[in-house]
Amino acid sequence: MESTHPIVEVTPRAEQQLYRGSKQLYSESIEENLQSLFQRLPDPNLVTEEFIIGSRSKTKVVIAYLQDVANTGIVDEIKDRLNKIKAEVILDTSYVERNIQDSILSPFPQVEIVSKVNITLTALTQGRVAIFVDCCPEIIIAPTTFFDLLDTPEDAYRRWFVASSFFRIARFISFIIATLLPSFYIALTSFNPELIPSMLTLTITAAREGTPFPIYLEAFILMGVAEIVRMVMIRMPNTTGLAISIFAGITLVLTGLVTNIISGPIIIIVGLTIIASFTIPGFDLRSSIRILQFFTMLMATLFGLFGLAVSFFYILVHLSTLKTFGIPYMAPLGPIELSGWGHTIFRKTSVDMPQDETYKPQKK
């Protein structure tokens, strides 16, 4: 019998545009979910597990792996911290997300939330375990690295390989400018000025000729104001919310040029921040990553390049530390693994997407 598919799954809903590949989108219903699931992946060793969640609500939870492929330790922790999880009403991933993972107090997302078909079936493919909720359109991808949740369909999509690899690590490039740069500017320009080129220097000197705040001031005040923007671009309808964000950031900066409150390099560091954060394909990391701008930015203020240097170091070693269900959030570079190298932080040439022991999967 021929299935259907109602029209939210065609429906532009996902917050990334994809240019090649299957545009299908999950459904709010758990059995269409599954049914696209198994269409798209036939194969008899796809099995999947149904959890009751909710003393309350008695939300149906499914979990799908592919049996010869995923390992048994990781898919036993994720039933076993599915079995655990007390709460009254379960009303959307976030709700089990919460629950699931390795460490609350970390900024950076320990699972992956996708809305497309075709990336759970990577997953899948990669001995990952996918999780979802009834009556919400999201999954989850448990587990996942810094390295998945810098992933993007086109990556894998693209002709090229040479492209693939280059517009990845020009999205690891542009992580680290959206974390650094404002407090890279305060540092310099507030405590090492002897740093930065002399004809720089005297341009940055004339440009804040009588502005009344401190450098590290005017980045805090715009940075907070680009975070106003883009809730003001969230919360409101999506030509609105546009129009009114492009409207009020044109009409501040030109505003504070004028009226020389601020001055013209902030205004330049902070606009190349907001471009390289938008490079980050998720939602869940970009948010992450605005936290440690501040983060960074403060210790710049308060202690220097030397703040900086701390901060930096101090994400690496979060980073190099942070598990996800056993698994190193940083593999295959932290520990390094040669063969996770392929489809992680460059792309192999090859018809098929190299498997690698990332997640560490069973031999057939």
Contents of the next structure:
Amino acid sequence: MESTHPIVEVTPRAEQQLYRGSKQLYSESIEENLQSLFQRLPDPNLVTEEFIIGSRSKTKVVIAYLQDVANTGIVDEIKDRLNKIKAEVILDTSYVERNIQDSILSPFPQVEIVSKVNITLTALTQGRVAIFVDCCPEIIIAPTTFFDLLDTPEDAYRRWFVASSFFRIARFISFIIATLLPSFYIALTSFNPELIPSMLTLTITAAREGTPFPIYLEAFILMGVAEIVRMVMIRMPNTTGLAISIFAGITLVLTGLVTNIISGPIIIIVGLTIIASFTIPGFDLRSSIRILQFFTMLMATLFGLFGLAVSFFYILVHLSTLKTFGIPYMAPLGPIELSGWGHTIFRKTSVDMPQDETYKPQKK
Amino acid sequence: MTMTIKENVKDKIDPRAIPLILLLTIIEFELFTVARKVFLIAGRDSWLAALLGGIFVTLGTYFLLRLMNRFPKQNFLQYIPQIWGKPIALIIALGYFLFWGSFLTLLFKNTAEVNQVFFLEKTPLLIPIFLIAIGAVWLVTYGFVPIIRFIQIISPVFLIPILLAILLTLSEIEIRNFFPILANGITPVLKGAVIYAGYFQGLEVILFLSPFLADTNKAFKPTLIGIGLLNMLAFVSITLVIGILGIKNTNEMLWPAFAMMSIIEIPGFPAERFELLLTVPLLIGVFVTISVTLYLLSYGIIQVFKISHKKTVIYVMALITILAIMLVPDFAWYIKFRGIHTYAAIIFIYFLPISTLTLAVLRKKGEYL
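Now that you have shown the form predicted alone, what about the form predicted together with the partner chain?
Everything in the complex follows now, all chains and molecules, and the chain you saw is the first one.
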């Protein structure tokens, strides 16, 4: 493909705030997107293969990978799954995604949806495959592990690796808070208050005096309200949506507190949970976490700390059995591959972009 | 040439994962809440029994590894017919199935009891058991490698609270609780050491690892490190319990380790009740042990009787072992049965595999002739 001047426009689509790194986004033309890719990575090993998918729409789908780095088994599997797509129309990358992923029932995304060229380059050098769909401003990166989804470009661009590692770990902790905090609160306060420090128990009891609902109902109502406010924020036009959601949120919380319908501690818990969930970079993963929150809350409501532990086991059982194009979803933590920790769990200090062995061809 | 994903992305276990596998598979209620019977027999010299028992366990592990290395591509149930002959091998296999089945029933029973003591007082016993069993069955249907992945993922949540608990309790030890040493002679210590070795139920998993390992020759060191860590952990917890509670109090308590945690006080620290630190790893240890034992039992039956409906066997085995709880009338009976099971464990973990190794060497079976 010929390399010409960049013709890809940089459109501000505020999905993530970026402090460093290229802001170049993909356009809706597959030719332009591939052109910008070849411009940034003029490597003879960069290979593209074209597919026509959709019996009616005849949509052009192109896969790109570095043939000296990518695992041939994974590439062949992706090609095979693309060839098997029977859809009539391909309107978006999501149509391809749901047809090629390993588990459609899983709440966890098994491919990464990317709109920036620089992220694609990193993925290709890791040995992953980029899938371009015509008329879509996002591309698919496959395979994708859990840790890829919690990765942000700044982790690689930040000057000091210690800060990057710190913020990564903080993100994992936020993930755990977002999934388990409300259920932990319900379990402790409703079933095992003896495990809470006595001063804190007294504070919670005092704050809850006169409130009509049991703790679990308070938690469910407030989490539900938070979801409604969040949906308003997304659906309404930018400034209006923001103003309405902030106004609605503050009014509801204040009125609830003043009229003693809800207690203070649950507002702290729900607030912390919602904030923590926004630290998760991917939209799809974030949405799944919200559903998992309700699942863990339900288990904690029914069976207390034991139910919480069991729901945690269920989530982990699912994560340990899930694979993405043959790669274990929790690699490099399960199975432990220490060589991959430098750019997944931590960020190691190195002049080059840290690499791992997760997606590379394996030694026979 | 087109390669399938299975040919290209191999699902093998790195031998370096073995220490974690052993830690989480072997630790469950008894060893975790500190082996009660060892205390009853060896008294305040239980720490000596643990040291001596640790040597027995390490020796036993060495022989298990030798046996595994002779048959690197097969598991124990696959190669015993070559060594013992088909009829005896079948009897041995049935013995193991009974051993694992009864162990599972004991584990389920204990899950229910612990749950009643610590979490859900009024909930019917079968509910927590089924909740745990659903997770275990789900994991086991995917085979052995996902179980190992589960162990690796959950290991930080398991290890960090245990290490914290040890660090918090270390300063509370009173040395006088250990004296006089060997007041009742060496015999109780020796008996305690044998019982201690019997508590390592799950050690036989080594004999089933080899087909999944990326390199069986590299399994020696990590396995011995794993057993060393496990012995150290058991020794530290036994020492802590005696050092903090004293042998008299320990023998009167059903859950000495939890009693030990309740006495911790840290001035200025917001948390007061540290039992929670131990309940998390306890549940994890139990869940993993149940999953691994259910795997050994179901896949053993599938393999020996060449059954094609794998999932059905797993469901049926889980159900039978759960329903067998009805045969356990009360907790006192449970403790008695658990004691007998510990003696049986010595036969199934050490005696039978070592006899198999001896016979394999004599009959020149296996790769290392």
